[in-house]
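Have a look below at one chain only, the form predicted alone, in structure tokens format.
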Amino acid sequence: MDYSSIPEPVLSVLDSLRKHGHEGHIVGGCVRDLMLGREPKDWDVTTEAKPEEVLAIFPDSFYENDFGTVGVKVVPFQKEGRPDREHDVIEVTTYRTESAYSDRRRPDQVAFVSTLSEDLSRRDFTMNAIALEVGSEGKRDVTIIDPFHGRADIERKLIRTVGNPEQRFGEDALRMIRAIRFFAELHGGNTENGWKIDDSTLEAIRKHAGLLSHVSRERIRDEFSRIILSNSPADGVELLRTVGLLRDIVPELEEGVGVGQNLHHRLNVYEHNLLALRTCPSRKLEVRLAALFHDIGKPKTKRGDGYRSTFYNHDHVGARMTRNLLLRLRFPVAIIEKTVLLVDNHLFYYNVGEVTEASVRRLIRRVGLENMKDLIDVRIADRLGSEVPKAKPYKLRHLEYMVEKVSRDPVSVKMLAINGTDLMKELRMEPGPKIGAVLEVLLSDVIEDPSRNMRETLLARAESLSHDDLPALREKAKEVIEEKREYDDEGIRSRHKVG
């Protein structure tokens, strides 16, 4: 393990605590990440110093909670974040223990203690209960403090609670989802050598799954989102189901278990949704949620049985169900609207030779050009979730080509800095075909030299054209425009590999 990557601001905080006669240890998730060879996103320090003492040592800090955590502002050092930010924050927390959790969500009382071992004993999992003691300036030796054998569990790829798992989950039921979230983030899809949850920990989750109803929807949403965005989201969702947690988070998904489909699908509805999530090509939360929920309306719309089953309007029914479940989980409005839009439109019709440019424009107007790639990603997930061998067939590539072609509209009088109204108003031209002819000639000029697309330049050019015999000029303009269209279309076709 390479400890040389501990950032200087973190070391500086430890040095400052030491100079004022206090202990200071790096602790928690950042230690776990270091041992995993990952770059920590947050850095936490724990100390026996009380919050008011920490505030005195670090005047540029803040304390706005009941858990003894002081946010110490330091110079920016994290790779993530806005480049123009004024500071980063290192959280410095006083050693503490927590009393009974009557509501299964938060401790009835937080008590500050004097030893690191007491503090580590309250933590959730052994891999998060490891501390580092770093030597003073000039001698940066590092001592690992690991009373619960978290380092060995990391090496064994084992997620295990600190102490009795039933007690840990009884204190805070959210820890059950956190265990599965860590599994999904670390598992990597490796069923043989990947991470696992300790048997006693897993059994305690099954036994106490009902306690999740005591946890706020917002906290559940945050952990569920991280599962969906993890390296193994489908494995995480399936584990939520097998231990009995999914029924409290998204019971609508479980309605698809065992519900057969038709001749186009071997998998049942739940298996298909899960495989669509597993194969989703996007890393966006809304797209992955849409992949998971795209057929969530099928159980409610199923008519008939066997290979001739139908699911008419399951896309629209599923969109309404998706809206309701995301509202229940307190997702932000923007996430809800985007996910619902993708579910509602995932069955868009497109066959090469049957769909016109006008119909593609209507699809773009309905969905939004900015959402077209995400909608295609949901369609790809749907296809792969149906076990088809090819993620993006020719017709999807052709759709991408058509979307780019009609959305760019690279050769149009709309791109000119003036229009027909300007010609009639400024040059007093009469309405009629001559206005269109002049605009086309102006467009050919701009295609040849985009710098000409300025109001005064175009008006001056139009003034000279208004006195000319235009048929020949118009024919020349047509040649330039068509040549440009063909050139652009060839490039677009080539990019999307369509003939």
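Starting from the form predicted alone shown above, please give the structure in the form predicted together with adenosine-5'-triphosphate.
This part shows the chain on its own.
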């Protein structure tokens, strides 16, 4: 393990605590990530000092939450995140237990404790219950404090609760989803790489899955979202189902288990939704959710049996179901609206040659230009989820081309630095067709030399034109403009690889 990657600001927080006579350890997810050779997302420090004492030591610090966590602002040091941020935050948490879970929702109160080992014992998994002690400046030696053998579990790739799993899930049922979240993040789409949930931990999850109904929807949402955003979201969702947790989170998905589709599909509805999530080309939460839920309305709308079955209206029924389930899980409005829009429109019709520019404009108006790429990603997931050979056939590339074509401004006299009114005012030209002719000639000039698109230059040129043979010049200009439009169109076509 490479301890030299512990950032300077983290070390200096530890030094300040020490200078004031306190303990300070690096703890939690960042230690696990260091041992895995991954860059930690955030750095947590734990100490016996009370929150008030921590606030007093660090002038630029604030209460992070109600549980006595203090955020210390330090100079930006993390590679990820917004490049323009003014500071990063190191969380300093007082040793504590969360012993009383009378409603199985969240700790009634946090009780501060005096030793590090008590603090480590309240943590969820062995790999998250390791602390590092770093020597003071000049001698930065690192001691690993690992009473629950988390390091050995990391080496064995094992997710295992600290202490008795049944008791730990009884205290806080959210930990069951967390186990699966860590599984989905760590095994990273590669079932061969060996990460698994320890047998007795998994057994306890199966046994106590029903306890999840006591956990607040917001906490479930946060862990569920992290599963969806992980590198193997589909394996995470499938594991949620097989251990019995999914029925409490999204029972609607389970309705598709065993529901056959028709001629065109080998997979049942649930398997198809899951494969669409697995193959979804986007990393966005809304797009992945839409891939997972896109056919969630199929079981309810199924008519007939065997390969003649139909699912009329499943897109709109599915959109309504998606809205309800996301509301139930307390997702933010913006995420709900976007996901519902994508599910609602996932059947959009597009056939090259058959669909006009006007209908592409209508689709863009209905969905929003900013959502077109995401909608196409959902369609790609849908296709890959149906095991069709080509994810992005000519048809979808052609749609992308059409979207760009109808949504960009074509070459026109509107691009000029002057307009008809200027000609009338400055050159005293009469209103009439001559104005249009002059502007078109000016546009062809500008196409050939964009530096001419300046007010004075254009006015001077316009003035000289009134003496020339305008109709002939206009004919030539029209050709130049048409050529330029074709050239631009060629560019968009080749960008989207449509001939």
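Residue numbers count along the first chain shown, from 1. These numbers come from a predicted model, not from an experiment. Each form is matched to the other, and the largest set of C-alpha atoms that superpose within 1.5 Å is called the rigid core.
Annotation for Val441: C-alpha shift of 2 angstroms or more between the two forms, rigid core superposed. Here Gly68 counts as shifted, since its C-alpha moves by at least 2 Å between the two forms after the core is aligned. Comparing the forms between the two forms on their rigid core, the Cα displacement of Met35 stays under 2 Å. In the rigid-core superposition between the two forms, residue position Arg461 carries a C-alpha shift of 8.1 Å.
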